[in-house]
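We begin with a single chain expressed as structure tokens, specifically the form predicted on its own.
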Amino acid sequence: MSLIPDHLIFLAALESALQEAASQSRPVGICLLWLDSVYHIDTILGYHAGDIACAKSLQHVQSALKDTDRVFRIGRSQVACLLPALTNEAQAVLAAHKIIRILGSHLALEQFTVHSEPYIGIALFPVHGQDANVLLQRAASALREARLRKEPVFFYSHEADAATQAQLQLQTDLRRALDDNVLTLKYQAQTDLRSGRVVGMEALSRWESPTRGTVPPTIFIPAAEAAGLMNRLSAHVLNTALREFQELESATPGLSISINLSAQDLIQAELPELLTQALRTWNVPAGHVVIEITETAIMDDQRARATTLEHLKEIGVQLAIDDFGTGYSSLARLKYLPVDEIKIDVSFVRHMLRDVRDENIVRSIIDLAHNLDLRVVAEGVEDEATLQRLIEMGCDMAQGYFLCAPLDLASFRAWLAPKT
């Protein structure tokens, strides 16, 4: 059993259990398996008390299985078992689910008590493929699934797997939208209520792809985090959103611009950086600019972004937390965040006016929010009825449709020509 890693030793004798099971017309399974321990021993003690876990690991996962079965290290925290005399599917599924219960538990090294979290992706031939190769690709795939899915056990699945390539495939083409420059933005007023006046401008990305028309952020953002995107992704949006606001500001003066990052963005510690340079580059006043970002990014550890915050805050910027009442905040923590303004989510007040209970909210959150000496703005203003309710519950600010629908930069400034 031998530590050094090597897929081609492993896909040499998955060739030749391939040839023998078809000769014999039964079934032959991959269990690939992450293991989690050896990741986290190689970062915090080093490579060579890594490779001790995976001896002792590896010796775990011999013993839950049969004679008949091999054990491979086909990478660093990667582990490929062999069974090559299944009699039927099911008995994939069961020495798998051995293999949990052995690695589940506490694994002791040095001084050290690891506790082990595996996941394995199984294939099977000849059902998901008749070739060594593919059959290893589709254990990986498994693998892939069960590690998002949180599900320590995972078939091999058509629809999982094609899901999987579109996703990449998704991540691909808004590389080169980067690459290409063709991400855009588009801006919606937001209106003072008590004067009528527009105040201000939220930044909104947008993504008319040649082959796959209007993608909608709530595709492609998902997509840019996970493929690591995010960095660029910001850097375009806060780039473009200050150069062409400093265009349109210059002509109008006394507006401010509201620029959405993400929850990756704050655990980014060059942010600050980013954002200063930015507005150095376009000669932006900091105090013009509103950085927002959802209640469940700030939310989530909450003491590093907190500091974040905090330099964004010394920066001279203002911010606001968006998407208001959807996420999981704490009162008592909300209090200590260095923030200037809420936004209330739309989903509320889309139908406060159906709704009692909505309405209730909106009235909480606007309440809450002047008490902590926080403006208030509402997203989604879709009539006119629900911009005089705001009005009357004390409301500051408001966008939506009913007010300005999103624009591009030059429909913007001759939409907000007649009303300057």
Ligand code: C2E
Second form
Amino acid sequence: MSLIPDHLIFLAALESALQEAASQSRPVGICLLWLDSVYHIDTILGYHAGDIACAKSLQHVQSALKDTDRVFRIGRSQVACLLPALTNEAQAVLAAHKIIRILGSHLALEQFTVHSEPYIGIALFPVHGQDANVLLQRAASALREARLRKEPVFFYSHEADAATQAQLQLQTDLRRALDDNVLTLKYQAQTDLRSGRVVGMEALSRWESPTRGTVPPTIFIPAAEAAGLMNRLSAHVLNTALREFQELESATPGLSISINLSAQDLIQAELPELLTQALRTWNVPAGHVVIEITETAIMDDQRARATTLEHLKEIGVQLAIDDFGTGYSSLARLKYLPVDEIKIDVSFVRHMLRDVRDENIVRSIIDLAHNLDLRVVAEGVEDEATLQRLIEMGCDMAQGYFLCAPLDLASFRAWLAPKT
Ligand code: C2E
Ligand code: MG
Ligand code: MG
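Taking the form predicted on its own as the starting point, write out the structure of the form predicted together with the ligand.
Expanding to the full complex; the earlier chain stays at the top.
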């Protein structure tokens, strides 16, 4: 057992174990362990206490293993167990579960007992790799999956690793797309159901990638969030949408523009300034702009988000709750939120004539919105009969393929021309 936090010592031991095992055609196992208790103790009682907790945990781990197995602390909260004398792979899993059992109880430290939920990633020689460095990376990948999935023990999986690498590639390509300014916007009309007139347009992002084809926003928005690219993407969307809106609006006055922002945008302190700048640059009155935020993001009562919403309202833009009905709304919070509009999610509107439960949900949302003096927009209107039913129900506005598909600026301008 070594207390020196150094993965190099572990790698050297692993290399010699691999050489021996290869000559005898035996498997070797690595159990990589994340000690959440050490992490917590570091932050509450300090690093000295964290070291004591780690030493205790290492003793417990060693006691759960065979004498030939070796335990190394390779990071602040990471421990690698080398199992060089396996006769079969199932033994590695058994050892991992023994470690989890022994560490999964409470750890006594000073006057406290600390709850522990350790995770283990397993990689095996030769099935998961021949080389010490590769095997350690694979055990680390398995440990990441264990923590993500909240499964105490996870075996290295090539598929899970490939999915993570594909995510990383997507994020890299998206970063380049932003550098090269290739993201565009499509616009979908919003129709007032009393007058039948087009009164607004929603900007929807599009990424035409030379290698991937059309990537939908449902894929690249989460990738932008994970890669820390959301600010750049939203700055691009805000400026493009307002510039293109300004061009259109001068020919067809009276329209409003709806722009989607993500949960991450709301924790960005610079967002109100960015929006103010963009409105000034493109000479768009704030009152013509609707900022759409999903129900899940808007209901999060994190202080920073609530402050940003207030700032946006002060600027004079309108706020809409997007995808209403798919998240968890607190009615108490809805009462106080500075919103102007509720958008009924596509998933309820699409089948409302076939499923009476959807129809009842749509009716309830319309009533709720009106009782709170909010405008209500139905998304995803795909046929005439649905449109008629929404008019009967008193819905204020609608958008959907039946009325107008999302179109690029030139096509939207042409589509709009005979209607205004
Ligand atoms: P959303 O804001 O709720 O937009 C409505 C989605 O429904 C759009 O999908 C639209 O193309 C689609 N839609 C429109 N009419 C119909 C219809 O009649 N039937 C059906 N089944 N669908 C219809 P899209 O363009 O793929 O966007 C998906 C989501 O991605 C958006 O949902 C929005 O949450 C997000 N998104 C799009 N652009 C941006 C953006 O610039 N920034 C951020 N943060 N999110 C964006
Ligand atoms: Mg939207
Ligand atoms: Mg929506």
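Positions refer to the first chain, counted from 1. Since this is a predicted model, take the numbers as computed values, not measurements.
Where the chain switches from one rigid part to the other between the two forms, the hinge residue selected from Ala163, Trp282, Ala263, Lys313 is Ala163.
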